[in-house]
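Next up: just one chain, as structure tokens, the form predicted on its own.
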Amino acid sequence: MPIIINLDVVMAKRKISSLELAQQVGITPANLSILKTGKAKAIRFSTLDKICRILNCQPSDIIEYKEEE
């Protein structure tokens, strides 16, 4: 899939754990894990908004598109 999730990279730069981010966003750690591994089929804009606010980043820092070769 040409959509790449860089959430773990941004989290590492901000030194925030999965559990801490999940609690602050208001989602379960399991759902955050699904998002981090790229297995999520969708993400709500409200969830993306909260993640970006907490991590002080842009959506493009988390979600990247690369064309398949």
Contents of the next structure:
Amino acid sequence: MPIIINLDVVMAKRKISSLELAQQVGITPANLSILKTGKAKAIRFSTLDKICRILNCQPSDIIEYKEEE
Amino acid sequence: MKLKSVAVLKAAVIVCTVLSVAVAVAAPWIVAWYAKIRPLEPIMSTTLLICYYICMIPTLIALYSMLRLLIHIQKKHPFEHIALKYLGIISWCCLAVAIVCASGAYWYLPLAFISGAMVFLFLTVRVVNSCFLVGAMLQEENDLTV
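Form predicted in complex with its partner chain structure, per the form predicted on its own context:
Let us now look at the entire complex, which starts with that chain.
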């Protein structure tokens, strides 16, 4: 899929662990791992809203579109 | 929500299994009794017996698959790929019975009706299997929505 998730990059910049972020967002660490590894098929607006608020970033910082070659 | 109907179906499947085995044990006497009340040629009674015993194999496999499928439904995991596998097994068992009965219909014509019914059942289960396949895809998408 040409959608790339840069969540781990933003998390590293903010120095926040996966467990901490999962707890603050209110999702399970397993679901956060699905999102980080790019296995997720969809993301709820409510989840994206919480992630952006906690990491103080824009959705475009987390989600990127790269055209397939 | 309690799944009472599933528990009833599980009991029905177990009862059907016991009855099938009981009929298999008593089959020679049942066929002999039937031959007395209805005129049957020896080839017809032999055909009935052979078809019943061959059909017992797919029947028992299908009943076991039904039981496993009902257990998955009771655990509220009906759209897992293993459940689809059980539905597939049930449908192929229906087709196997249909083929056996169609072969036996050459010697005993009423078996053709059972064969037709089993083909209809095979198609019905295949349609349900397709519905479950879509359900499994939706379930997977739902599971991977964060």
